[in-house]
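Here you get one chain, nothing else, as structure tokens; it is the form predicted on its own.
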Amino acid sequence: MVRAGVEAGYECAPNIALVKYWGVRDEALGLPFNGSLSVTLDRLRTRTWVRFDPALPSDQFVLNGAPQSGNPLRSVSEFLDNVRAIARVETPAFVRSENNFQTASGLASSASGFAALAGAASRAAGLELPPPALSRLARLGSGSACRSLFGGFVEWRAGTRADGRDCFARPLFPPSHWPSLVDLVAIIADAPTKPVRSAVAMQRTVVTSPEYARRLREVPRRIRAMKRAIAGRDAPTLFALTIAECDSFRLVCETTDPPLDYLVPASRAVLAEIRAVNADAGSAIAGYTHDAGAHVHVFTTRRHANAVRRRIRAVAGVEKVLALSPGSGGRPLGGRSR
């Protein structure tokens, strides 16, 4: 039963898939056509608060201290919707949201936006959903939202069923499992927004990339592998296969017509440098990824952190560098009566 003036919160961190999905089945449902792996991280986080009030007349929408509308606005009340089915209910909903990281940028933003407001509107509905169901939740309204409501090591099974109950997130290993890894987020500066909804662009991918079904035939076999080395925490390894299917990501959206390229090209050359640093050490002492966005991150061990991260900082076009770890899944929040 929805609690009318109560308002839940939950806090979730962003992810960074090490296999991406790209590319959709079904669009109403978010099912994807390959599954795909991540890491949760830490230190970055989205807190999200709602409340379902009669006395409203639509959906409201506050993120970071500013109302929003058209799209965002349009996204949430979309996926309220979902919550509202399942409740039963058809009472509007006041969301506020704080991210303390860029949006709308390629560090993820969507997904632990959607996941934090599966768990707050959940529980201000009177939901009590148990993992899987949450995940499925969270799916409605990005997909790699699934992925973020667990911490550390997460895998995302892309499932069969039509109906997409097999299609969920689960983890793998907890954020303890690997505590030598770390992800250094080479934040690029002026960073443009992205010009396509992921949604949108992925499915144009699909579409149009001659280099797409082969991309779907490599993916299983990348999860077979990257389980392992991350089982093994076999460091060279993972961040071979990491750097692998960064680029088979890149083809396909390169040769997707028209072409989508998220990267500028302080991007590309910290993709070099990194190239550079593996060449310079005989082995891959660190293995570089990106989303569809301008940032980069870049996976190594806190025995190369400190000597990599000094390249990666002097790559001209480079603002900062966040030096970030596995991190833990969602969390309640407390809320307050109206």
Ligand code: DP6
Second form
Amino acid sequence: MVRAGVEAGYECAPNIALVKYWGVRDEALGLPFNGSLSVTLDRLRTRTWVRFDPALPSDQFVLNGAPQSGNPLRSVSEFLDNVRAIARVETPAFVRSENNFQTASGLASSASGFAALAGAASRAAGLELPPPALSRLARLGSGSACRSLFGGFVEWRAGTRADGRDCFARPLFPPSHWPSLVDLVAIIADAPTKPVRSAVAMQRTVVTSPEYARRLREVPRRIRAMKRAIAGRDAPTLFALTIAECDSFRLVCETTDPPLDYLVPASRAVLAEIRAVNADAGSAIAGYTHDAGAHVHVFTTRRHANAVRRRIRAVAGVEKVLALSPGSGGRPLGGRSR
Ligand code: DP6
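Form predicted on its own already given; the form predicted in complex with this ligand follows:
Time for the whole complex; same chain goes first.
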């Protein structure tokens, strides 16, 4: 039952995919063609509070203190419709959300955002959803959000059912499994904002990229190999696979018609620098990846972090380098009663 007037909060972190989700077999349900694998990050956080209130004329959404309208409000409202359908209510909601990092900066705010919204809205609606159901709910907002509910290393299995019941994320290993793993995020100065939502762009790839079918055949093997490398904390294998997967993702983007190019020259220079770092070391001591944005995530281990960071920092166009680690999953926050 909706707890009218009671505000419920939830906190989630962004995640970075080591194996990318790119392409759906069902657009309405957000069911992917392939499974994906991610690391949830520490330090970056979205906190969201939801209150269902029959006195409101319609849904309201305040992001980082600013009332939202247009697309951001519409996507929150459409997401809340899923929660209202499960809870069998029609009550409008007041949503406030805060990111401790720049929204829409290419740091996966939609993943942490919809994961936190799923947690907060379901609690405010009085629903006690078990983790798979919460993950399926978050998936309806943004595919990558279904992974952000869990900490550490997370796998999202594509599933085979048409209704998506077997399509949700689950934790593989907690953050404590590999605390010396570091994600150095090269923040690119003047990174352009995404021209089209990933959900739209990826379907262009499915329809037009001649490389997409091959990628789909490769991914299951890569996921199995990565899971083994993570289980054994085998850094060189994980980093080599991370680079191969990122290159495969970029290839299907570049061969999409019209092409999808998320990188700027500074991002490409970071990729080249990491290839040079590994060539100098004689083994993969670092692995790069990027999502549908210009910033580059470079995985390495504590032992090499300072040296790798210096090399990234020296690349022209890199504004700063964040050093992140595997972080914890979503958690409820205290709310306020009106
Ligand atoms: C490249 O599920 O985040 O980051 O909400 O439209 O941005 P939008 O889609 P989203 O797409 C993620 C695509 C990706 C790969 C990944 O995170 O697996």
